[in-house]
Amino acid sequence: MKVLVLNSGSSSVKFQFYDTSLEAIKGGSEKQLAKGIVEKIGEKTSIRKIECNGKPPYKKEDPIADHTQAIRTIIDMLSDSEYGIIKDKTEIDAVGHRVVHGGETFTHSCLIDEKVYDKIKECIPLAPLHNPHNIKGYEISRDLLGKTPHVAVFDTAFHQTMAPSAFIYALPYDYYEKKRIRRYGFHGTSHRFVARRVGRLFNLAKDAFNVITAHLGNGASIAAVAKGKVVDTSMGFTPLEGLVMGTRCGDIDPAILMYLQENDGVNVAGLNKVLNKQSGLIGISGISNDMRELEKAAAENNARAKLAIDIFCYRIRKYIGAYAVAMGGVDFIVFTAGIGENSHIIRGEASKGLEAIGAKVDEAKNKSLNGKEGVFSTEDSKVKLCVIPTNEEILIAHDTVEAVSGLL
């Protein structure tokens, strides 16, 4: 079965094309068959990029007007007989859809019928900037591909096993029930690929281990895996809560809001402007949200950049620890996304101090597995540490095949 997998957003569209199927998920055998993006939308100059199997990259610099002509370029990058990878649309037998916010409708990723695509829409108010771009991804793609089926595949969804104690507030009890406030969590798609695949690595039954995983980009979050199921994240009830990001705040006092407010006079607007674009690393610092670009700084003595990385470590050291205690206690801690990827200095650091819950740091491990999958944890640490890659668009493959297999 061959999937298309996309991602829009507001000024792109990023894509994925696998072909793949139910044995081929169980025995992981799927295969790439090209990627690529659409960006700039609507701008003077747009960019747009494809990579296939066997084919040479292409890529083009012109005016593309609106999503409903991205995505037609994305079907015409894949058919082109230079460089795509199909000879016609014909051959896209299903697409997945990355939705940010599902509610507490979807607890799975499903197939999008009119009720679903209407419930996706109720949910915009929680995901303003998200589900719209989201959704219209859906309805460009639904008119372009006539009756190929779509599945929705949501963020949100697998942290929905969290108890009430976990994700409501001590607000008004209104607010929840009325308003719909509490804590969803975000980046569950990756969270959920990186616990799957702890335990396809060390052959485990997903109900026989916990797990802490670390997404750690320029958004970070965090989520603690009991058995399968999340009991806890750090992302709330927007994507502003928890870690230090790159421009996002994380945890704060909330009565600093009210302060600004009455001795500084900034608005809504503005607050929402410090929090989510000039706080967490590039507040801290004064350099910028670009992790590498800290590091360096701080190897050359930069003291603020240097601090933004203590914060945002002793961040990660915190909630891993209250986390443990959440489950009973860890089997694994995962480092994922860009920087727990790609970062043993971040890795390192976030990791000081773990001895306290059975957590020890082989350091020449560490070092060696930058973007690399692997265990970094000593050989009698009763915790293993790991990097494990992300790959959020496999499995949206992956839930597409399933959802759509029954009707092929």
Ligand code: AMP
Second form
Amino acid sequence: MKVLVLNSGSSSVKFQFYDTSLEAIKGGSEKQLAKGIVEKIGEKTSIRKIECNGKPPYKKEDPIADHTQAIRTIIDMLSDSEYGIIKDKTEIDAVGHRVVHGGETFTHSCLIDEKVYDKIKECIPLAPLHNPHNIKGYEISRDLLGKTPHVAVFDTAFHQTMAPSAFIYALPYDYYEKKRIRRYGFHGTSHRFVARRVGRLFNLAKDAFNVITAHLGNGASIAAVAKGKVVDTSMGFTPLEGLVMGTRCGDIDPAILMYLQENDGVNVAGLNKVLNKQSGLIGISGISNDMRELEKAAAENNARAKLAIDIFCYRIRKYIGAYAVAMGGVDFIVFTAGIGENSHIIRGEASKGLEAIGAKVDEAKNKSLNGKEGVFSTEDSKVKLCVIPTNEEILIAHDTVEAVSGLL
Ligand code: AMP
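For comparison with the form predicted alone, provide the form predicted together with the named molecule.
Once more the chain from above appears, this time first in line as the rest of the complex follows.
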């Protein structure tokens, strides 16, 4: 079955195209046929890129007015006789859509029908910056592809197993019941992918181990997954809570917001900008939100770059300790995403002190693992420290095949 995976954002649509089936999923033999992006949609020079299996990559810069034209462009690129991979759009058997917010309604991925479509729309107020673009991606591809089935895969769904003690904030209870304010958690597809991969790598049933998954990219979150179910996760009502991120602050005392409003006259838009865009690594360092640049500056003894790295890693360690206890013990700690997969420096720093919970780093193994899957704890470490490259798109393709086959 050929599955198109679409990640439709505000100014870009990313895509991957897979040849997969239920048997291929079991055996891990699915094939990525193509990947690409249409970005800077609506700007003077938009960019379209595609790379198909065995063909030279293609890139063009010209205006692409809107998402409709962007998705049409993706289908045209996939069908191009020179650099494409299919004859025409009838070869697309199903489409999997990344949808950021599924609220409390969606605990699993599901086929999109009229009812599901309406329920996804009801989640717009919870993710006003993301869900409308995800929905747009669905509407346009549905109109372009006729009877092809579509599946929604939610960033929040994996976290829906949390208990009320983990997801309810200590606010008036009405805020949860009437305003839907609670911890939802995000990056769920990535946490699910790496947790599942641990089971496959170590030949364990998913209910046979506890794992802490640290998704450390420009956005960062951490999850405690006990016996296949999320017990807690660091992102909350929005992706702002939890770990220090590239430009987001993560956990802070909420009274700081009142203080800034009262004393500095900062309004809601201003607070939003500070907390989401000007904080985190860039805010502390004043240099960059890019960890590579901070590591370079720290190596040159830049004090604020060092501080940003220290705070970033300290917060991760603190969460790992808390989650190990929340789960009553941990067997694996996994690092993933841009920083987690590629930076032995951050993995090493974030793992300092974890001997207290039985995790011992083998520094040589840690250094050898950048960009690669593997274990970097010592032979006698009770808890295994791992690097597992994430692959949210392949999980979206898997869910799509399973949903289309009537299995979900
Ligand atoms: P992501 O959001 O998953 O694409 O991750 C982006 C983050 O990964 C950025 O902060 C990058 O600086 C960081 N990153 C990528 N490669 C490396 C590397 N080799 N060393 C340190 N950080 C890296």
